[in-house]
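Take a look at this single chain, the form predicted on its own, given in structure tokens.
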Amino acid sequence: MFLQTWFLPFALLVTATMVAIPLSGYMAWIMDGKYRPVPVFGWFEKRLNFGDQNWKQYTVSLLVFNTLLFIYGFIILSLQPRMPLNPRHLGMLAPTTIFHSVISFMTNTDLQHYSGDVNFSNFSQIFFCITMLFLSAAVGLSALTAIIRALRSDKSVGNYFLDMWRVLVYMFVPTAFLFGLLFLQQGSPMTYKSDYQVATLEPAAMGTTPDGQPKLQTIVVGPVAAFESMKMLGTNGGGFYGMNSAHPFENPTAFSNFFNTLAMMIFPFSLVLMYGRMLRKKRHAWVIFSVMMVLMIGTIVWAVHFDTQKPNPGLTAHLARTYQVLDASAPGGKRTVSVPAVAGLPVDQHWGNLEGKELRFGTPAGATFAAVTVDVTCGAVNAEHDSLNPIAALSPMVGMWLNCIYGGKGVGMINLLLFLIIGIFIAGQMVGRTPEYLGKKIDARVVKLAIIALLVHPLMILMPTGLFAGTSWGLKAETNPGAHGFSQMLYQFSSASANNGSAFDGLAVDYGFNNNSSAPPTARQWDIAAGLVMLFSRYLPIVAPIAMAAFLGMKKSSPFSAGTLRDDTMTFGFLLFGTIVIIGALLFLPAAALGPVAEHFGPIPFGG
């Protein structure tokens, strides 16, 4: 049983690390422009590279490009009813849902307030979703490359459009093609056809028509293999189907599940090592890699232990008990509540909590995937996160709150740099020495930019969560009362701010088509709020670190001395680890106590 539980996460971590070592060298080779393009590509690159850019020009190019992406995406989705490849004659989504969906895919979040197989035609899936999967993933990687060039004091941070080209053509397209073939071989559909009408094995299972004939089942298909490969490699996470990677067409077998999980890990792992290669500080990169690995192992072990190795408390017997709640009208300010005994159900739970799991992947696969998908800010799911044991659900939340455990393509490493700068600054203040990083003095301006970028994340989570939890906007959307309902809202904004995209799917936030007469009452508010959170949480933490790296790179290098804090030692690793854990706990522990922790220790079904 031990081997069955832990072999999958162990194999994934080892394989991803082994792949990352050579892949990081290839990526550094590409981004440093040391390759020799084929003539056709070389001709195009010379015209695309209109000149070197400083950090301001690079940032403006990034923002303008993403603005054009928003306009493009909004047009495509708004014109869905008039576009080809729509034999099911699907209509237009609600304008607020289009707003949310475009921002979601543009920011590499892919938090879906719709179901792809229900609401999107194949035209929208190809020209909106798949296109955005490639482009949004390349933005973060390009931003990290610019930061690396700034930190090593290059004359220019590069050219944004040339960097995007390099990432797309030399990294994403060939890798996505290979993984697409693998998923196709495993059983994922790859077709322009929209759906099949089939008779079920039980003819009356789908109901009957007015004339008494059995209804046919509609099976939606499309270019799923191509979608799935870049969805995972780009750590995008949005699903072709509403069930995401739990759907048998997106993720047919245990073998495909292993490569689905591996696909979302290889680029985030490689980027950390690419960072060291381009800075010529490989040992420093391995220290950072090791800190991230310890944090990832911690989240995986936590999720697997408390979900795969613990029964579902809702199915176990509970004795009668009483507890007290605050009540200003009661004597002494407290009111006693009695909870009757609950009988256990005759369910074999030796494999832990199986609610919401796809057992064709193996029992620990759901909990492992839940931890990994947030650590690398992918957001794809192969199990229902809303059904995780409450304390196990703390693992994906922590991954999103820290937002630097490998992270996505570039942004995770960028977020880690913020913790790194703050940790070095604190260490410098403790010993009375001006802090340095890469031989450059860290001044007040650099620290301020790091703090600003770091604080955007908790503010974008806690403020809207508090607003929605205290108003009818949240109360009308939650499907569970008390602590679990709060966890649903907290998870939603955590996912939006972390550019993750996974969700506690109990929230009623899917408005659907614009003519939907029975839409959830507060779905529009959730569309707008989550959209704005994704927008601010994506670009502010990119722009500020680019400026921070530029200011740091402009400084003269200080000679190495006996008092210099080395960045390639175990001591530095402990400093970085402690900074991440302590700051993360200070920012989010109160929210955790109100959500998954309170649910775990609270009354029936999880208390006692």
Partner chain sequence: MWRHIGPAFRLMFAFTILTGFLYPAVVTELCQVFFPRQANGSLIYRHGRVLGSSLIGQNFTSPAYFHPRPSAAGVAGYDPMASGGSNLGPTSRALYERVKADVAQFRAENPGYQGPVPADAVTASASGLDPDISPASAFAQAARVAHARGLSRRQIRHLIRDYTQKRQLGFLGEPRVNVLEINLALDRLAQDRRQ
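Other form of same protein, the form predicted together with the partner chain, not the form predicted on its own:
Next up is only this chain, free of partner chains and other molecules.
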């Protein structure tokens, strides 16, 4: 049982690290332009590369391209009813949902307020989703490359369009192709067909249509395998089907699940090592890698321990309990609430919590996936996060709050860089020396930029969560009682701000088609709020660090001396770890106490 539980996460971490070592070398070789392109590709590169850029030009290129992505996405989705590959004649989504979905895919978040299988034609799946999966993932990686070049004081930070091309053509397309074939062999469909109408083996058991006939099963197929591989590799996480990697077609077997999980890990792992290779500071990169590894192991162990090794507390017996509740109207300001004892249900729960889990992946797979998907800001899910044991659900939330445990394409490493600068700054203050990173003095301007980029994240999570929890916008959307309802809202904005994309799916935020008469009452508000959060939390933490790196790079390098803070030692690792945990986690402690922690210690079951 011990081996059965822990071997899967162990195998995943080891395999991903083994893959990352050579892959990071290849990526550094590509991004440093040491390769010689084959003539066809060389011709394309000449069309895209209009010369070296400084950091401002690079940023403008990045923003211009992302604006174009937005326009492109908006047009494709709006035109769905008029486009081919739509035999089910699907209509147009609500405009707010289109706004939300386009931002979601362009920012690499892939938070979905729709169900791909129900709402999207194969045309939208291919030309909106697959194209966005590739392009949005390349944006963050290009930005990281520019930051590295700035940090090592190169003459130029490179050319944005050339970087995008390199990432896409030499890294993403070949790997996506390989993983796609693998998922296909395991059972993911790959076809331009749309659906089958099937009379099942026992038609009477499938319900009846309004006119009394047995209901046919609609099996939706499409270009799933090609979609799936890039969804995971690009740490996008937006599923072809609404149920994402839990759907049997996206993730048919335990074997495909292993490679699903692995696929989202390899690029984030490699990027940290690529950072070290390109800066020629490999030991420094390994220190960062180790800090991230410790945090990742922490989140995985937490989730697996509390979800796989513990039963679902909703089904077990509970003793009668009394709680003291603050109440101004009661005498003494306190009211006593007593909760009766609950009889346990005769259910054999030795697999742990199976509610919202798929049987074929195996017991620790759901919790492991939940932790990994938030650490690398992928956002795909293979289990219902909403049904995780309350305290286990803290693990995915912490992953999103820290947002730098390997993190998404490039942006995870960028976020870590911010923590690193702040950490060095604090350490410098403590010993009374001017803080330096890579021999460059960290001055007020650099720290200001780092703090701005760092503070966007908690502000974008806590402010809207407070707004929605305090108004009917949130209360009308929550579908679980008490603290869990709050957790649903908190999770939604954490996911949006971390550009993650997983969700507590119970939240009623899917408007559906534009003509949907029974849409959830506040779906529009959620669409717009989450859309804006994703937008701010994506571009500010990319642009500010590019500027920060550029200012650092412009400074003269001071020589290495006995007083220099060494960045390749265990001490430095502890400094970094402490900064991340203290600054990152403390910001969210009150919110965590109101959500998952309150659920864990409160009465179970709860509410009417």
